[in-house]
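Single chain ahead, written as structure tokens, the form predicted alone.
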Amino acid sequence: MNLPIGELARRTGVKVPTIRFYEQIGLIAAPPRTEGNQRRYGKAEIDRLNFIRHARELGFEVDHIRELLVMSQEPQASCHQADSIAKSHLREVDRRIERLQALRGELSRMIDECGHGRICDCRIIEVLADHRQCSSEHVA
């Protein structure tokens, strides 16, 4: 394969600027270039970008993706570190879900307490103006 960057982007679903960014930060190696200075990519880059895209879709941070990519190059090595990274990420996802559920509860409470009358009597506006009126701590 000898793909230009646009075709690589189409095949992997990763936008051209993102591919260039991944090159800049070392997630993918800078590819060979033609005499006209165009980047050219092969199957290895397609596979690597698909791995990165899928990991990003699952919410993994770039540094963890970098570590997982290194591990993927040693198929006979223990997967303990990969398991540890995934477990840590799952704990963070659970924390986010917990915060979102609290946020949802607070928003529902504000809406339920609103009299749907005039702004001067609006419970939503009151709560937004004074955080002390919230029933739970929340950070988006």
The other form holds:
There are 2 protein chains.
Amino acid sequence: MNLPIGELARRTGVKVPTIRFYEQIGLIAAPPRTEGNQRRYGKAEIDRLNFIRHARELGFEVDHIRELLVMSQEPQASCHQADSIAKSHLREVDRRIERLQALRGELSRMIDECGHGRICDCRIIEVLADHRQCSSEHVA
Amino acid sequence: MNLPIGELARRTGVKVPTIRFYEQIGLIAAPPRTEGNQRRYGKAEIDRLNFIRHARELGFEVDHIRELLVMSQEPQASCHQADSIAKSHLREVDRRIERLQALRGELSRMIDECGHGRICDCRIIEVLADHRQCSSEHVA
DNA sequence: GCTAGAATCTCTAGCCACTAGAGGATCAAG
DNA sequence: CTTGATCCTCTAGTGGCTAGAGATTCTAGC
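Given the form predicted alone above, what does the protein look like in the form predicted in complex with the DNA?
Let us now look at the entire complex, which starts with that chain.
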């Protein structure tokens, strides 16, 4: 267990520059270096990076991950805070789904109504423009 | 019709700095100025900004909006391209909804299973950590 | 004409979470 | 001892804005 950064990346699915970035923003600690100044990691970093990756995949923000990481280090503390972070994130996800679904509806209505003819008859452009007329004066 | 930027902002719901930003990236043209170097807008800019705002609200990227704007200026052209932009955007929205719903499922499962006890029993932390044990050795 | 305050101007920098690339050093295998 | 993969630091870019400094201009009332 004295992994160079590339090996850590391979084992955690977090890219090399991202690992260095996480070190820079203090999400992971600066590891020991070789004589030639290269980073070497141990088992703890694999766990920590996996934790971070999972949380990121679930859409948690870095600041929330920071808190979750602190908590995970205090196994005897109450998990109330973790619960509340997760719940507020769930609400946020719900809001996003709702907005995307409304948007989806509008988009697909637009597309359905498009007659595949000229721009001036196109519902897509029309919806975006809100009020746009297709006067026959422009017709060749 | 010789609107200062603030009035244009009020009428379109696009914020003043955002209007200047759109000018900078070439989404709208640089308008004429007063002697004192202040921007003055006409009706066309209201329409164009409304178009842009609607498209942004529907989640279209600026580059796509650029194309849609060009199309909207050519009323006799085929709307095939607008259709395909909208359709690919719809697919993208569908993908996002799908991902968010999977994520939502995982999150709410996590939260449901949280016993609201100690961190070491907490499903939330556990799921993130993937493999973490709550050994009684740590218990006070 | 004068003044006050709102609105405008330009410019730089910051947000989030990375990603890309330059230019050079180090490592491991043969 | 060489080769080629990996590593290093540093800067800058992504998208779509947003914030703030510090200066100027506009407009309404007197």
